[in-house]
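Next up: a single chain in structure tokens, the form predicted alone.
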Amino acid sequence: MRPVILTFLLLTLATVGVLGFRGRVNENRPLMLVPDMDFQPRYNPQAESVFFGDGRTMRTPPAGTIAFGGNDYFSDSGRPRLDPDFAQLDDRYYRGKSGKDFIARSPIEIDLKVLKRGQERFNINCSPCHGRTGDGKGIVTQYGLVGVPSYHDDRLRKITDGEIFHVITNGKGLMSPYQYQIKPADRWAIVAYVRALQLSQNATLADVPEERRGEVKP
């Protein structure tokens, strides 16, 4: 019985001794089995350098440097290849602008495949607020959200494709930006589908190809 009690007391003292020092400041470096993960020969951003003459660790990129990156970083020959979605050099495609002005028309070719993709992305990302037809009466408006505009208002029918793209990208008012959730190509597909929705609610018989006007129901 006595060895059991002695063992219990020793374990209790050891536990109290170890846990009793938790939270205390100690100037000694903790014991680390693999220290190279925490202590690496590198510079931190904005840190001071003793190697460079001006004392700065952050260096100015050489003139003419172009950003590379993304999944398609190297070409088949092993040389770096420009990733357009990473560099985003085309203002018309990536920002919907030419200079300071929004572009009037989408820079991509619109076909049935693009419209179907736009419909899918619109229904997932936009319809909860804007509604499936773009009338501003999405499901969230039934739970208190107010002020969602209808795409069929004259003001929104007259704005440029570039401005619609800009709002999807950067948000506006209560609307959050979607530049990280939706790729540029899909944003332009949504713009095309929004135009299709607007046309569907404001079309005339003259907008229907003559050979298919017989299919229109009165």
Given for the second form:
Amino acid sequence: MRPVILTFLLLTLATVGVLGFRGRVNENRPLMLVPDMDFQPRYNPQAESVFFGDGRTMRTPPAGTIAFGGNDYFSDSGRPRLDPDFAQLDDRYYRGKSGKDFIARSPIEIDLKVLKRGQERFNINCSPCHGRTGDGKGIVTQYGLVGVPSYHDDRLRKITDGEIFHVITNGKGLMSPYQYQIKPADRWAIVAYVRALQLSQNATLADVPEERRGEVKP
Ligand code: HEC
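Complement to the form predicted alone: the form predicted together with heme C (HEC):
Time for the whole complex; same chain goes first.
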């Protein structure tokens, strides 16, 4: 008889031990053998502060504060250096907009160097979908991507430089945004190259300098 009673007692203990405390929250910290830096005297974002009078952990910057950044925070004179790409104050350059409207023409000066840079960046970032000539027949379209427009459609020939910049920056439909991969200066270089592609597909003999028209083969 003894073993039966002992087994019964053990089973009861085990059942109560496992199931009997369900639903109760244990106030103690879990046992952590390697706590690393999980517990440390710091504030979490949005947390309550017992230090500041207004009870907020996150402080409001003083009025007139201007963001600055970049790797190189201080100029030789020791003054903070404004990094325009960090503050992004210029709406035309960073958003392609003036007020609510897209700007018609690129804010940067365009020369052959800018175009070459735009060509290189375009071929890397855009041509897989848009094709090297911008006809919308990049390699990815052979694998099922649909809806890539040709830059040589009338509508896209007429949209503003600012809008192209906006599409590169923020994406559109199935096209993802490129603001983190491509710096603003390169985005404008690409805009210039897209314009060059459009011109190249719709040029007439009149666009060729007179003295070189003889070189054009019909
Ligand atoms: C992954 C494929 C893909 C890549 C890469 C891509 N695009 Fe697109 N792009 C699209 C698709 C799809 C659309 C059509 C979006 C829509 O209208 O829904 C589009 C639309 C556009 C348009 C037309 C926007 C309009 O107003 O209709 C422009 C301009 C454009 N892309 C430029 C670029 C440039 C410049 C790059 C490189 C920085 C680029 N795209 C990279 C897929 C891509």
